[in-house]
Every structure is written in C-alpha cells, then in structure tokens.
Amino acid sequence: MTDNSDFELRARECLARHGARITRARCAVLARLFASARPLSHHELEQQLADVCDRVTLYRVLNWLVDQGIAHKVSAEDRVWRFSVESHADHRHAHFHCHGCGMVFCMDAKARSPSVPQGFDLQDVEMTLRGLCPECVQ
C-alpha cells in the first residue's frame, strides 16, 4: 500500500515537470487528489486539508491545477464540481454518478468524441453514466 509520502513525492514531481512553483498548498491538494480513488469535491478537500490551506486558497489551487491541465473537474446532477488527476494527459473519459450515495467515479473507458461540423473546434467532451455503485446495489 502507498503511504502519504509517496503521494507527496508524486505531487512535487508533477509540479516540477510543469515548471510550477512548489507550494505547501499545491503539494497537499495534488497529493490528496493522487491518493483518492475518486474525484473529490471542494468541500471534501477543505475538510481533509483544513490544517494546510483555507477555503479561498483551496479554490485558487484547484482552479490553477485545472488551468494547467494537471487536474480536471466534473459536475454531476447535484451541480457540485469534483476534481481528480489522471496519469494520462487526455481527460476525455466517462464518469459514473451514483444515484444512491452521490459519489462520482472516473471510468477507464474514453468518451467517444462526437463529430462536429466543419469549422467547429471541439475542445472538451464530458460523458456521465448514471446508476448505482457496487456498495449501493447491495
């Protein structure tokens, strides 16, 4: 099992690869996203990182990570943004939103990009599958 220091090291290496300034808040947020098996909301991260950064700093770090292409965000039916990082640069994959517990999970399968008319510039694809996760099925 991977411990927190592995995620912190991974976060530092990722920030360094992007030529970014390595701050305590950026490292902590990115390490927490690396450690999570599912996308996390701002509120969840705020609770987990209360001793590291305040709400405004967390918003800024999350937006910066998304702007840099390090993290991505997805909104489910509850209209709450959730953030995650992926090992691959292309974030065009499907998400699964559980109607039972409200959790959102990244799916391995890539979302199929719809064809767009000539002259259009497709920049993002978002696909959300809905149903029940294994825990809620039981």
Second form
There are 2 protein chains.
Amino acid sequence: MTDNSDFELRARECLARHGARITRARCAVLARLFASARPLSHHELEQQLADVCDRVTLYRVLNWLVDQGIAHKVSAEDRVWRFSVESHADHRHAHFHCHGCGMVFCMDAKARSPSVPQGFDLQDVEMTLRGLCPECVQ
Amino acid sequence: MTDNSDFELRARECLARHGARITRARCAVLARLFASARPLSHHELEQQLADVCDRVTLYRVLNWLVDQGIAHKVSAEDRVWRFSVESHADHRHAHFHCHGCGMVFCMDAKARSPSVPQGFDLQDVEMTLRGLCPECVQ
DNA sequence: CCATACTTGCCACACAGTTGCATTTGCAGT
DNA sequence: ACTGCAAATGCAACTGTGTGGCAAGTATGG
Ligand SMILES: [Mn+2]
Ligand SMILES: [Mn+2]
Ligand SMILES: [Zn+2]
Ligand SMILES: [Zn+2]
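What would the structure be for the form predicted in complex with the DNA, rather than the form predicted on its own?
Every chain and every other molecule in the complex is listed next, the one we just looked at coming first.
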C-alpha cells in the first residue's frame, strides 16, 4: 500500500536524513515527486499544490532539492525543467520526450560516453529521445 | 578564399535553389551561418546583424530557415536555441555544450538509436555532452 | 517559551520568444 | 520599366518560464 500519506512519510524521513527543516511546502513537493513514475514539470506540480504554496516557493523548493542532491532535473526542448527523485547515482539513462502530450519518461537505455576531441573536458552526457508515447500513438 | 562576400553568394544561391525570396535579412543571416563552424544563438547573431534587421525578423528568418530544411536548430540546457546550416542529412551527431563560455560545438560522435519499450514511437535522438571546451579548460 | 536563522509570500523584474497589424519590398506579369 | 500584390519586415505589446528583493512568518535548538 503506497497511499498518499506513505509518500508524505517518506518525504519527511528524507528531509530529516538531510538535516533539513521540515516544512509544509517541502513535504508536499517531495511527496508528489515520490509518487510520480516520471519527471514532473513546475506547471504540473503547481496544479496539484496550488493550495500548499505559491509558485515562487515551488521554484525555490525544487531548486533546493536539486542543490541538496535529493532531486535531479531533466531539460527538454520546450524550455521547461522536469524534476524527479530517482536515485542520482543511476540517472544517466535516456529520457523520452513525447511531443504529443509533452510528458517526459525515464528510459532504461543508458547514454554511453562517446570520445571527444583532444582538449575538451567531458563531464556529463545527456541523451534525449523524441517521438510519441504509447498514449499519443493511439 | 572564403571571404564575406563568398558566404553572401552561397546564401543567395541557396535561397534561389529553394525558390525563395531573396531578402537582405535572409542573405545576411544565412551568410553568417555559412561562415560559422559552430551553431549560433539568436543573441550572437543579433550582435552581428544589429544594422541589418530587428530581432523579431531575425527570429522569423531563423524559424523559416528551419522550416525550409536549410538550417537546423540545437537545444541546450540554457534554454537557448542555436542554429546551424550543416547538411540536415548527417545532423545526428552529438553536440558539446561548454558551461564555461556557453558555446555549442558539433562533435563527430553519432548518437546511436537505443531501443525503447513497446508502444513508444521513437522519431529522433539527441545527445548532448557537457563540460569545458579547450578554451575554458585553459 | 524565546531567539534567531531559515523559509515563505508577494511584488517586480529578466530573458527568450511570439503575435497583431500597419508598412515596405521582392518579383511575376505586363 | 511599371504595376500589383503576396510575402517580408518593423514595432509594440504580449506570453511563458524563471529570479531577485524584502518584509512577514515559522521550525527548531537552547
Ligand atoms: Mn530520469
Ligand atoms: Mn551540429
Ligand atoms: Zn504523449
Ligand atoms: Zn568554453
């Protein structure tokens, strides 16, 4: 049983482990991220948390979660960040961006580091797949 | 000798081949793209073409070039599009985004299409490398 | 319970890009 | 070369995504 209060609990525990202040906004945002199988945009979270905090606080909480290493963010072509709490260690997988519904999905496929010319210092690889998700293919 | 007027000429020829109207703005923008080894952002182009056209026209010309298949655009984490005229056929190479100077470089490495779960319709793959370019490594 | 540093809400602002509309311009047809 | 007209442009206002400043509120250690 992973109902809503379970995700709230996990959020509280996570915040406590990081020695961080446990606030309404952080709990709610983190619980929503734990509950989601895919990265969520600011806009999606704002819909669901309208009565919890205002949009600026939401931006600040999300950035704080990323700074703490609790969440990570995924860039997409529509200039919107999506946030996810999957373990940072294995976040080198590809992301699929559906241009039908705009959702982003985590894929199993890993992005293998290619070689770069002499002089370049390669630090990170990101692979973005584009197309239609099962829903949008119909 | 590939001086400036040579790029202008190539731009005119390219526009003519596409049966398109040959305008000051299109010639200037396309010539700048031909002259550049790396994808250029709107901002970079605006600096160099301030006296040629205004920024809205620059946006429109760039989008038009992409629609025509003459140019293609590359997304980066800073939410800024860069534009390039390399042949569209082989534009499936990776791009390197330097977080020192913000420039984007075309790499030789190709992004190989990974397999995706049943139901997803994969149409495009983009691989973005991040790190420091030779200039910024020092 | 208190003090205080951290967090939040609200405002205004920044930046990339788009839309509406009147004016100008490239060029096909004469 | 001239003309007519669709296409391109300039300008102003607008949208969407995200940030910064600052006063008010609150979580937590003592
Ligand atoms: Mn992911
Ligand atoms: Mn390229
Ligand atoms: Zn979809
Ligand atoms: Zn650099």
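In this text, rigid core is short for the largest set of C-alphas that superpose within 1.5 Å between two forms. Numbering follows the first chain given and starts at 1. Bear in mind the structure is a predicted one, so any value in this text is a computation, not a measurement.
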I need the CA movement of D121 between these two forms once the rigid core is aligned, reported in Å.
6.5
